[in-house]
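Consider the single chain below, provided in structure tokens and representing the form predicted alone.
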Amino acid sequence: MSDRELLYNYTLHLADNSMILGQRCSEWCAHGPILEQDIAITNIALDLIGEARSLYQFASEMRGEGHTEDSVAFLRDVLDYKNALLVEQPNTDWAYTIARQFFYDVYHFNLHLALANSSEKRISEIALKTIKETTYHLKWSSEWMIRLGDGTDISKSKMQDAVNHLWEYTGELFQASDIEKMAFEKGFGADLSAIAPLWHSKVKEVLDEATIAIPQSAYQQKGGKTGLHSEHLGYILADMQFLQRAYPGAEW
């Protein structure tokens, strides 16, 4: 694989995850508990989606042949989606959505952090503006993590549930594909097993606080980073990619 290739493919990596979990919060809209939250969340998605934007313009230049930013990010098949499988999960309810959006926050602000430090520019330049957002994103649902588990008898048994059924989804955002492996190795890519012992610091010291307990089990789903992906994602990428399929070409 030529370093181009590699760095298109980890570029997908990075949108994909944060294109199907911006999916994901859009759902929220009109729809959030409270107005001021309906309109956090909203926002939260938005910069998501921006970011996947920026990711997916790097990308079809990258690829050239006359991709553009929506045909990397809309015509794709389900199997050539890079996600990690936890992004994907459905809301379900406020908590399970406060509890997948507080792990994987950890996770995307240490990743950035990491990134800023790429050799590649254009990965640098994106991860630094982003970094900026998910700090505000993880305060966010660190705060949202403590004020459910440490609320009402009901609050606290839903976000408790949230994690231990979100928990097994959590590892594979530390198990690297190849590659995640190799661009790490050429310089441009992050080292997930320098991010895992920060993700786990912090995700403890936020449960500890919300008196939720770490659950156990060592089980660990996987799949997603190489295509195999759960059923949630099709029912995703019927609602993302409609409109690109109906009317081809089709512009604003």
The other form holds:
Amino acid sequence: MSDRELLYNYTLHLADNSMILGQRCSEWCAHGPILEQDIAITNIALDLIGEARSLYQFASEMRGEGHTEDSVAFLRDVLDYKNALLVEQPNTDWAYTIARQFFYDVYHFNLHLALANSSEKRISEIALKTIKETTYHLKWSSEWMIRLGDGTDISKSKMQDAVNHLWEYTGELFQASDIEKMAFEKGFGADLSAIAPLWHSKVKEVLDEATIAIPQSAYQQKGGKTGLHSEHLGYILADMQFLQRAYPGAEW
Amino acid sequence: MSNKEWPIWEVFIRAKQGLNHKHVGSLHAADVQMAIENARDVYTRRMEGISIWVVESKHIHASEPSDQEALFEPANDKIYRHPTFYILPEELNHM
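The form predicted together with the partner chain is what I want next, because the block you gave corresponds to the form predicted alone; please supply it.
First the chain shown before, then all remaining chains and molecules of the complex.
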């Protein structure tokens, strides 16, 4: 794989994570538990999709041949998506949505702190902007973890259930794919083995405060980063890609 | 399930340095941290502000509408309180 192909694939992987989670968060639009939180989570969706756009623009420039951010984002099939399994998990309820967001935010924040030093200028510029947004996302989701975990009996049991269920999708974030390994060796990617301990210590800190037990199960799912997705991604793409496929090149 | 409503908060935004915080509206939030974040998400999405104050609505005390005459009308015939009667020196013409 040439350096350019490697950078292209790495950029897509970064973009796909934020795109798919952004799409998931946007499903809350007009369905939020309360007006103010409906706006909060759709704001987060917009931040994530905005970050993905910048990355897709960069990727489409690298790919050339008339590709645009839209064609790169919308005209690939399930196997071509390189997002982690965590971000495609369904919203289920508010506790699941918050737990998924929190696990991703801790990863996403530390990832972009590392990417700010990327040897690729476009990646580091996007990282600097993303850090500001993710700082807020992490604060927001951490507070919700604590509010629900250390809340009523019902909110605590729902949050514990969400954490137990989603835990097996967190390990994949730190199992470097070949693309991620090579991207780190080349200097433009992040070192996931350095991010993992930061993730675990922040997650422990917040879960402790939320009085939520950290699951002890060692089993971890994997596959998303290499294109082996859960059944959920197909449905997300059907929703997300319908417009571009039915009306190619549609514009507002 | 608890159906307890979250309290209402009044939101004040400072648009830029040097200006006052101005009342922009109200919202629901469970606690002060959430109130500030909700205010950020609801009222500063289009770069409306650089600083947020929130006050739980129950802490705002208002004048009674029925006191309007007694409180405000006495000022009606005291136009000399406006500084428009002073003759300003030429140099200050553009004040």
